[in-house]
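Only one chain comes next, encoded as structure tokens, the form predicted on its own.
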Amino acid sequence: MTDVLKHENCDVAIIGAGPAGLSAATTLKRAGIESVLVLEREAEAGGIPRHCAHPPYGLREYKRVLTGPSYAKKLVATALNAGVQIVLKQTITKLEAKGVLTIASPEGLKKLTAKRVLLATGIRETPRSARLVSGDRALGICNTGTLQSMYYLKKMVPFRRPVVVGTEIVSFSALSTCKKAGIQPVAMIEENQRPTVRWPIHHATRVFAVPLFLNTRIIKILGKDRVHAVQVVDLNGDRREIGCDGVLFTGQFTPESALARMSHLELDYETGSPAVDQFNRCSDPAYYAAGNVLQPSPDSDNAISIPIYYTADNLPQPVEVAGQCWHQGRITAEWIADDLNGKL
């Protein structure tokens, strides 16, 4: 891996070094594509699994149970061994027609032209601001990704007695991180009448000794310098306060599609993802998308884009696990290889 972008042209440029991007890059090299370049804005490749220290990862890909960091390292090593070039600290600022990218890096601005570009930028959790929760900007407010990054990568703990907002799969991943960090949440709240995850996973709250409050919504965070309580309201409109020293917002994922939104590519405004055809090819045929940046529409019949998680009401959640993203990256890479070889 390197921090220096040495090339101005390549066969395929992949934006994002997570499971989907690295899987696609490895598949492309094994398919005989000569120059495959992975561009990653962070200082380390591997994506979100880098700071998810819990298992299970790798069952589909490596037929073994791995922790997130071990899985991320294996993905990177597999890609490098296949001959993939991974360039770190590269922020894409603009997508132009026919695969032309503007890149900002420690070296400054640079242009790269790729025959094909794969968007594998993933997803992000909805922050407090977008959830319209009032209150001051006190210390102790974060989402799951921030918590896991702080603890696993920097050994920092943002709170000791937080309220956890949400009951998605990632919410229970957050509970696992809290346990490892010596954090004891005082409550987990869900505004719907049942947990988002399917039975029996939500019973894990009992294992973690965290009270679960359904039909409950957070409306205000109290505290100026540091969070000291939250105000919640239930289905009947009754309000009360829960004492805590932090708020952990989890889930409500949205595609990391800012690049596509600012570009010439067409969007699926129902999902916020780039609009694609049956080969995950965007409106500009030089561009493809894979992984969690590509969310399926409710009426989608694209088999590889159907999430594998379901809510208690048997409705799909708009997030795929690392193994599913890896699989989608591999399939999309096969289509890109066929495209470059005139076989698609």
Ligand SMILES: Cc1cc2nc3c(=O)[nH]c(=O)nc-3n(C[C@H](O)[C@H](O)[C@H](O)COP(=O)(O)OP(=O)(O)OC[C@H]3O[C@@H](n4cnc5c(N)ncnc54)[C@H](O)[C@@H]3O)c2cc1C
Second form
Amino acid sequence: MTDVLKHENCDVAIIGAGPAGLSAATTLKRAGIESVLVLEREAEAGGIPRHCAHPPYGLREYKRVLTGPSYAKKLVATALNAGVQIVLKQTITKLEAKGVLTIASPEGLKKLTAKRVLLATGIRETPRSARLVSGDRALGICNTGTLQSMYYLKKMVPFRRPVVVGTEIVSFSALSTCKKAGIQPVAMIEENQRPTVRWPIHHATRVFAVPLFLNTRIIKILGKDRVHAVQVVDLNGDRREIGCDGVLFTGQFTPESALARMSHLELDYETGSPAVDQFNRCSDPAYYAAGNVLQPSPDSDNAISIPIYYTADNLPQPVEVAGQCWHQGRITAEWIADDLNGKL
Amino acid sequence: MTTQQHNMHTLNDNKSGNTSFLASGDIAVIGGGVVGCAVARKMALEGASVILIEKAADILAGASKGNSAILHTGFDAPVGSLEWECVQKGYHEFLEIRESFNLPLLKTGALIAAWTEEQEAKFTGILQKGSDNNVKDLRLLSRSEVLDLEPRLANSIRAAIAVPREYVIDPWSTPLAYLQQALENGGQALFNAEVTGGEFNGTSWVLNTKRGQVRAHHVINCAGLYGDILDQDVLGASEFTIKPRKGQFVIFDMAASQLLNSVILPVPTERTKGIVLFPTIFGNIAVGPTAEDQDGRDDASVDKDNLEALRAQAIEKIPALANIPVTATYAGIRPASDSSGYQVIENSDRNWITLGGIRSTGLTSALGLAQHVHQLLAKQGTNFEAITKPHVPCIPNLAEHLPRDYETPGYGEIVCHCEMVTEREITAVMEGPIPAGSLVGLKRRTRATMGRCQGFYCSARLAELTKGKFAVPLGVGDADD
Ligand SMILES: Cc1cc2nc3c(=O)[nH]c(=O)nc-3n(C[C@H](O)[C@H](O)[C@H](O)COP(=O)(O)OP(=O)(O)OC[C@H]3O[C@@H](n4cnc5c(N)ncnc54)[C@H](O)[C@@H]3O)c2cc1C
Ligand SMILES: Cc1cc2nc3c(=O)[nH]c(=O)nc-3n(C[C@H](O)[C@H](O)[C@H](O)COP(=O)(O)OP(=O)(O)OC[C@H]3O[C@@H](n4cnc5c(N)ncnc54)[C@H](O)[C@@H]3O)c2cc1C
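Pass me the form predicted in complex with the named molecule as well; I've looked at the form predicted on its own already.
What follows is the whole complex; the chain from before opens it.
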């Protein structure tokens, strides 16, 4: 692994060193493709699992139950063993026709031309602003990803007594991070009449001793410098205030697809993902996409469909999404290899 | 430049040597909004020793924190008013000096768009007013001319007036540049120092602040949303009352930037300039502001209904915005007053000038108001010896259309990926002459966390980089495990 990009050309450039990008890179090397570069903007490879320190990860790939960080390390080691080159601190800023990438790197702006490019930039949660939530813009408002990266990577916490908004799986993952970090959420609230996840997971709120309020919507965040309360309303229109020092907005995943959105590639506006064909190939055939950045349209007949993290339907079985992204990375890599060999 | 070469003071610095005062000088400027920063700069350059006193931990805590960032020509200002005069002077001085500060300018031009017959009927009046206001280059555009310029506008547009010299600037770096120049030319700034009262002894003032007493011969009240209250507290009465008027905004993702080149102004009504669609200097498209009268002078909260309505209005005018996610929302509060114009009140018996009610054009007019203050003082016979070779600070560029820091090697790491903010930029701001005192201060100086993920990816790193530096930190403490 290195921080210095020396190449100007390569066979395949993979944007993003998460499970999808790393498994694709490994597969491409194993299929005999010569120069395979994984470009990662962070100072560390591994993607989201780096800061999801809870199991289960790795069932499909390594036939064992791993925590996120050890799973991420294993993915990186496997890729390096296969001869993949991972270059860190490389932020792709622009995609152009024929696989021409502009890259911001600590040594300055660079151009790289790849015969094929794989977009594997992942997903994130929707922040407060894009949800158009009312109220003050105080400190202590964040997503699960922020909580987890702050705690698992920096051993810091953004709040002590937050209100948790949402009841997706990731919301419960957030509760377990809170418990580990000594954070005691004061409430978990859900707009709908049932939690997004199905029985029995939502009983987890009892285990975490966090009261769950259904049919409850946040209508205002209060706080000058830091959050001090939220106003909520229930189905009857009854309003009340819950004292807290933060608001954790969980879930409502959205592809991290800004690069594609800003480029010549076609976007599927329904999902926010780049539009792809049955081989996960984008509107410019030099580009492919895999992993969670690629959310299939509800009506698509995409070869493999990946739920955004978990949904109500794939539970309570322990289907780990990272494993699916890893799997999709592998299959897409096989198509890219076939394409490069003139066989697609 | 190095700080040693300049006579630069922040915080406790007592030039008079009189230890009972926190600071003393020729002129105290109360308020670190854009107006106060511009006045401090002007008077420092004129050779006065200036002390800027701000109650918050950083500049831009009031009206100046959230505006549309348009550099107005003044085409629609009240004819012959002081506001018009200051807008014009401010506009010209900004264009003259901005390059030397490295301050960006986005030459958008504006279009006053008519979507209805009634609106179009007002065009004659607008053209006449523009001409009366000495903005001679307003031009009527037909529907097809408008659509040639702005092909993404809904084609229900009827016609427009082009205002070619309305531009977009950086709303935060601009006042920062003014204050920084004041400091680099002998000025001082006191933060966390709310002025609570004062006494005039016939020649000079002793102001009481939350941090101690400040002595100055002249006081300029630039307290914005609190201008009337400050006059009451110190002078015993105020000639005007501030009526805060909130304006909310919705910012669309940078992917929208290709959809619009010009500022799209509505046909104005009596009360407000109306809802504007505009490119920001940071590469986004924004829509706003609303105009909501309220009692709270600090309540810059946003609300879902208004935000949704703004978004819908933007989509109505540029349908392609429907596919663009919202990046951010914010609000600013205009220091409107009970009478319509600027409240510039000279109290020459007591060496006090109030610049109040600078409601919706202050970003543009600030330099003009500063010239006006200088003239008022000169007329009173208060003269200084202007600095012959003033120092000009170079302000780091945050504009998207100009080269950014990450394009130059050696930046360390990109910390904020959405806005491409580097570790080098953040370190420079934390160690700079007017260091950020909070996350918002850091955001305004670097763009960190301003983008589409709103800190999802970078908050952990930012919490680490700023640990121990903010009064209200990102992390409330270390995890106990
Ligand atoms: C908060 C959160 C919690 C989650 N928890 C779990 C869990 O517990 N279990 C589970 O199975 N799944 C979980 N997921 C789902 C997660 O998306 C998948 O596990 C998996 O990480 C997706 O893999 P990926 O390779 O598609 O993307 P990611 O793992 O997100 O990797 C994408 C990589 O691309 C890089 N990148 C993005 N843009 C650029 C660019 N322009 N230039 C260079 N590099 C770039 C990023 O830095 C990142 O390293 C969670 C997701 C989130 C957001
Ligand atoms: C929604 C909106 C859109 C706008 N759009 C534009 C535009 O496009 N173009 C344009 O030119 N203008 C625009 N404006 C107008 C411009 O923002 C204002 O005119 C300007 O910010 C007023 O600045 P100020 O310095 O007078 O007041 P403020 O910014 O309120 O500054 C006053 C300062 O004084 C401090 N203070 C108060 N009391 C005390 C005390 N007792 N002791 C010490 N300090 C004190 C406060 O903390 C504050 O920092 C807009 C304004 C709004 C709200």
